[in-house]
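First, one chain by itself in structure tokens, the form predicted on its own.
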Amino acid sequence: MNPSLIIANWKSNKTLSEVEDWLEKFSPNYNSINKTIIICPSFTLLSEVKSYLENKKLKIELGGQNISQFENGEYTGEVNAAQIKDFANYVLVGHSERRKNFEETNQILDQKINLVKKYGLIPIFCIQGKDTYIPKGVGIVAYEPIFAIGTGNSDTPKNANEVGLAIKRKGYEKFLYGGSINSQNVASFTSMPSIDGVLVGRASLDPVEFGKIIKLA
């Protein structure tokens, strides 16, 4: 089994005093043996998970949900490279959320990548399929099937490892699975060969839950 890259994506959910009491109840849950544990908040609760995690020195890398695809200026609204490397070292990057929200362009991504990797940041790209377009300069792929995401119904294991292979072969060094992962099929995607880690949106929410992935990734 390879050592596990677990990820949390909160997406746009959590309160500053809902994300104080998912630390503490997570903090007696938390097991990073041979794991990368990174949680991605949302931008307004960076800095409190940061000063937690630091206090308590636990082992946990945190990462952006998303960056914009322009530098500083006038771009109101708009959380820009250097500002996230005040506070994570990575960043996800084409959530198909996005790219259907916020018709995110595959000239967009590349934009995006190219400023993640400018200020040494560490993309996480999200893709759909093995067809999916990936930009240059990504070294972690995260393969979220649109069908799965939140709707409790998971990609195969077998499946999901064999769009992990295909996309190993052009070279990619890390690959992830992302779509209703949770405490009881967590296991049954991490023990595929090629499959690295997972990116877990929902279930992170609840952290007893996710550190139950954790335990058993």
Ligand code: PGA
The other form holds:
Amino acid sequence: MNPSLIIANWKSNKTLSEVEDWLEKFSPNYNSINKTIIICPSFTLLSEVKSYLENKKLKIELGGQNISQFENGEYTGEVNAAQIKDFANYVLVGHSERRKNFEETNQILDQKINLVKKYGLIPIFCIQGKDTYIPKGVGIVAYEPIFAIGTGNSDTPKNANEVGLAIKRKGYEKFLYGGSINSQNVASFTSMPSIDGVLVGRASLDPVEFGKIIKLA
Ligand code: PGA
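Take the protein just shown as the form predicted on its own and give its structure as the form predicted in complex with the named molecule.
Entire complex below, previous chain first.
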């Protein structure tokens, strides 16, 4: 069986001092037997988190939460693929919060995935349902129904598994579930045959809770 993939999506949260505190509290709880852990902090925090993980020799990967659809150049405020590659191996693309608040279209998501691949990053592509468009080049798909994000009302493991089966039938390598995952419900999702891991938002902000999720996943 493939190791579970557990991803923390911190969204637009945490200052530098809050992250230092998180890392100090998290590392004693950290127990990664056969699991791949990926933390996705804000871009401003990538450098700090990377140094900390290296110093402590923690086997945790880093991911960007977003990526510019352009290469380097005159795009004020954007962070491009080559810049992300300095710190991270993964990048989240297609999150519903970006589709909604930043009007990311399928065409923009295609451009982003092209650059992710060109620069050797691994995309984690978010879908909101089994029929969401998925650009070419994606291997890891994360199903995050909008009603479940940040609400405390997750989808049912059975339904998530059915979406997973449909996605796997299309040939995608890995399928994740995200939306109100916590230490109480994580095992009910990761025990489903089509689910290879979880994408965790709110519950990953608490280092002790995230440690428990990793253990129980
Ligand atoms: P949530 O967010 O765990 O807070 O529901 C998940 C996500 O949006 O990635």
